[in-house]
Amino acid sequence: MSDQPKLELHLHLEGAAPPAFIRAQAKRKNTDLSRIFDENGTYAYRDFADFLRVYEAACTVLTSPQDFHDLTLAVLERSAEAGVIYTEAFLSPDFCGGGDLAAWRDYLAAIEAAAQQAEAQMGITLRGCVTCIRHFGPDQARRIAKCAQETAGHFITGFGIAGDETVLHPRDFAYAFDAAREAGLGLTAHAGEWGGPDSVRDALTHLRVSRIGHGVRAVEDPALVEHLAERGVVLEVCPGSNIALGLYRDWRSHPIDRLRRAGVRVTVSTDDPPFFHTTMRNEYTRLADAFGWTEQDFAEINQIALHAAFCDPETRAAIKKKLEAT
């Protein structure tokens, strides 16, 4: 079941750097990242809020449309092999020019064209999702949604918001997330990792999204696992990650199950796959060892993704077809 194709709606395309690229990266332009890898040259950190340095550090090597062009290539090449047939990646201005918006449409050209290589070449489909990022503030916030705005179409088709959860509050952000909306954009956004329960409703209160980022944590709070369930939000889980950063102890006490149990839509992905040490393919393994799902099971949460991706029709209806092809 490991080798069946795959959805994954929750990836950051620079938390996806292999550590390889960004050494390389780093070599190139006389940077000196050895702080952020172990002796084995995989990323080292500490706890969610060390995660956070470590990425951003990484992201400094990536500096024009060219290396993010690469990386596409690199994190796409990675994904095809582990059975990923449509992806949706978090797309961060931010790190793309510092949400200057010309900057942004240069990166976001070098982006889309690997996306568009890759398509033909691994049978892979990308969509991006700009992301703000919480804790660089409300304002910017409001500039990273200006540059998702101008761009929406085909290609960029949601908007949401990552970072340290536990800063702000989403209601901080509700006009960036307005914005997108008036847009046409799909809206997402990380809660119920760090915050607990109250950050899942807060974000759909406030920011009025119709997917969680996470939103494990929602498990703690019965009544939001009812209301979660009653009103189909999508929750983008990451198991891979929440056990690596410390959330849940290992893959049985994880609560997946008991969320899908409960009649909560969930699907799998793996956030940002070389820090945890996972892939799509992993996922899926651990998952049936732990829980017993079966091919079926996969394929239930595969049409969840299927129905709750931000994409248009047409791209909808060749994945489908994809997936009904196997």
Given for the second form:
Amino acid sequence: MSDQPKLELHLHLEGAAPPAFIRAQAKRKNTDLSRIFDENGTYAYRDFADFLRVYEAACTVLTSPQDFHDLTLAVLERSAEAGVIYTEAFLSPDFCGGGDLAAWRDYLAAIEAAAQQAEAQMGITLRGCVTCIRHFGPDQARRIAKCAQETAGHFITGFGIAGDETVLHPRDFAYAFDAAREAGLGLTAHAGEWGGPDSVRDALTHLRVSRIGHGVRAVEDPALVEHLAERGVVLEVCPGSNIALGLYRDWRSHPIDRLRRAGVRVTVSTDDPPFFHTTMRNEYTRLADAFGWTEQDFAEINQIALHAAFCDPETRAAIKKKLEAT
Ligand code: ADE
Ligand code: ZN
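Please supply the corresponding structure for the form predicted together with ligand ADE (the preceding block corresponds to the form predicted alone).
All chains and molecules follow, beginning with the one already shown.
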């Protein structure tokens, strides 16, 4: 079943950068990034705050559209290798010209060109979800929403918020989400990872999102679990990420199976695979081992992801066909 075709809804493009790719960029740019790697050459961080620092340090050597073109190809190659046929990646104008619209257009053109190349060569489809970063604040989020609004279409299909959930409040970002909604973009917010059930409630109330990134801590509140199930809110669950960042002790302790049994529409993603030493194939294998999930269970999860994807109807139909062909 780990060879089943897979749909992934929650992947940060820069967070998926292979460490060797970032090291090569650092070398070319004469930047010393040795502090962010351990002796095995993989990303080294102590906790979530440190993870964000390492992540942002890695991004400092991604400085041109060409870098993002090459990054996109490297990332999609690895996703395709793990059996992914459709992926939605969080793209951050913050790291692509600092939120300047003209610069963002150039970076986006490079990312899209790489996506077209990957689709032709590897059969993997990419769609972009522009994301603002919570700890960069609401004013910057408005600039990012403007980037999303101006480039919404066939390739940019969603808008989201990532970053440090422990600072500020979803209501501070309502303006940015309203702008993205008006542009016809699908909406998702990271919540219920470092914040509890109230954080998930606040994201639903103030940002009016159809999907929640992570959302797993909803499990701490049975009334909220019932609400998510009734409303059909889709959770982009990233179990390997949660375990690597210390949110749960091990796979058996992860709430994804409990949420699913309670009728919540869960999907499976990797978040930032090299940071967490995971792949989509590994997530499937570990979930099968921990919870006895079968090929049928994963097929159901793929169907949920297919319907929750922010892509246009033609893309959805093409992905559906691919799933049916296997
Ligand atoms: N950005 C990249 N990975 C993230 C995560 N797990 N939580 C919040 N922001 C992120
Ligand atoms: Zn994430």
